[in-house]
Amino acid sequence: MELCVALDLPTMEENLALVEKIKAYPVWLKVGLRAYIRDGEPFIKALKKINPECKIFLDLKLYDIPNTMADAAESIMGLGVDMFNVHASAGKKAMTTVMQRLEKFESRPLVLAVTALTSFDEAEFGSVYGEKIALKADQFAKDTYEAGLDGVVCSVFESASIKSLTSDAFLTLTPGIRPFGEAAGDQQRVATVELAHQEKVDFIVVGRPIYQAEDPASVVAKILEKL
């Protein structure tokens, strides 16, 4: 299991300062929608300058018509990131189109698909998708697997089920990890590192417990000990 640190601070300067503090540790860095819209490709280049060996997860959750998603995926190839994601609810055709577009490259980032956002509870998810979270997450994961992607973004609670339906090699990345019992905040389906291990999770995403700490490096070190 690997740790992915969410770079969700209000400014690029604060995010870069955080990365300076934790650059000695073997972690992934998650660049989300706000950071990328605000800071763009220069932010990714700045991360690589701090640590040329760092791995970057570009968390933009692409969701559009198939050709537009494939165009965006091809543009992402020029950024030098190591993983990016799309929305599984864009459909199997869209995901397949993305992967077909990437076939012409000798190497490519990992590509994951979001199943059910961890901010959803059952009631709100049902009002949008008309189904229980676990059932729909399984369906989205099967579509993702059949479309040739590398894995899914899901909550810890769906990880083991998804692997049983697809493959143990099919990756699961789980946000909403609270390693030391921190408050859930705006997440509904949160879990511990221990449960993530139990549910065969491959990547955990941790944000606020790290970047809100007085000593982020020590928190990263403690989480890595748990892994």
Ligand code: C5P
Second form
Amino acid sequence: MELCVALDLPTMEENLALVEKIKAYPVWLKVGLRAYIRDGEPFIKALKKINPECKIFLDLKLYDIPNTMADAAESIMGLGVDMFNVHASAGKKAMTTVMQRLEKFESRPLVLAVTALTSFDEAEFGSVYGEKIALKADQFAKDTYEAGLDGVVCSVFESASIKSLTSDAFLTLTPGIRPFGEAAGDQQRVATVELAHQEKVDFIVVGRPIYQAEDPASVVAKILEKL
Ligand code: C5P
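Any chance you could show the form predicted together with the ligand after that form predicted on its own?
Below is the whole assembly, all chains and molecules, this chain first.
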């Protein structure tokens, strides 16, 4: 299991200061919407300057018509990131189009699809998708697998079921991790590192419990011990 640290701080300077503090640890860095919209490619370059070995997950959750998503995926190739994601609800055709577009490159980042956001509870999810979270997450995961992506973003509670439906090698990445019982914030389906491990999760994403801590490096070290 690998740890992805969400760089969700209010300014680029704060995000870079966080990365500087934790650069000794083998973690992935997650660049989300706020950081990318605000700081763009220079931020990605600055991360690599601090730690040339770091792996970067660009969490932009693409959702659009197939051709626009494939165009965006092709542009992402120029950034040199190691993983990015799309929404599975954009449909199997959109996901297949993205993967076909990346075929011409010798190597490509890992591509994941979001099944159900971990901030959804059953009631809100039902009002959007008209289905129970677990059922729909399984269906989205099957679509993602059949479209040739590398894995899904899901909650810890769906990981094992998704792997049994697809393959053990099909990756699961789970946000909503609260390693030491911290506040859930806006996350509804939170879990511990131990449960993530039991449920065969490949990547855990941790944001607030690390970047809001007084000593982020020691929290990272403690989480890595548990992996
Ligand atoms: O602070 P916290 O640990 O809740 O951060 C979780 C991170 O994972 C945030 O950056 C959030 O955007 C992201 N994320 C999520 N749920 C998803 C996909 C991504 O919480 N399904």
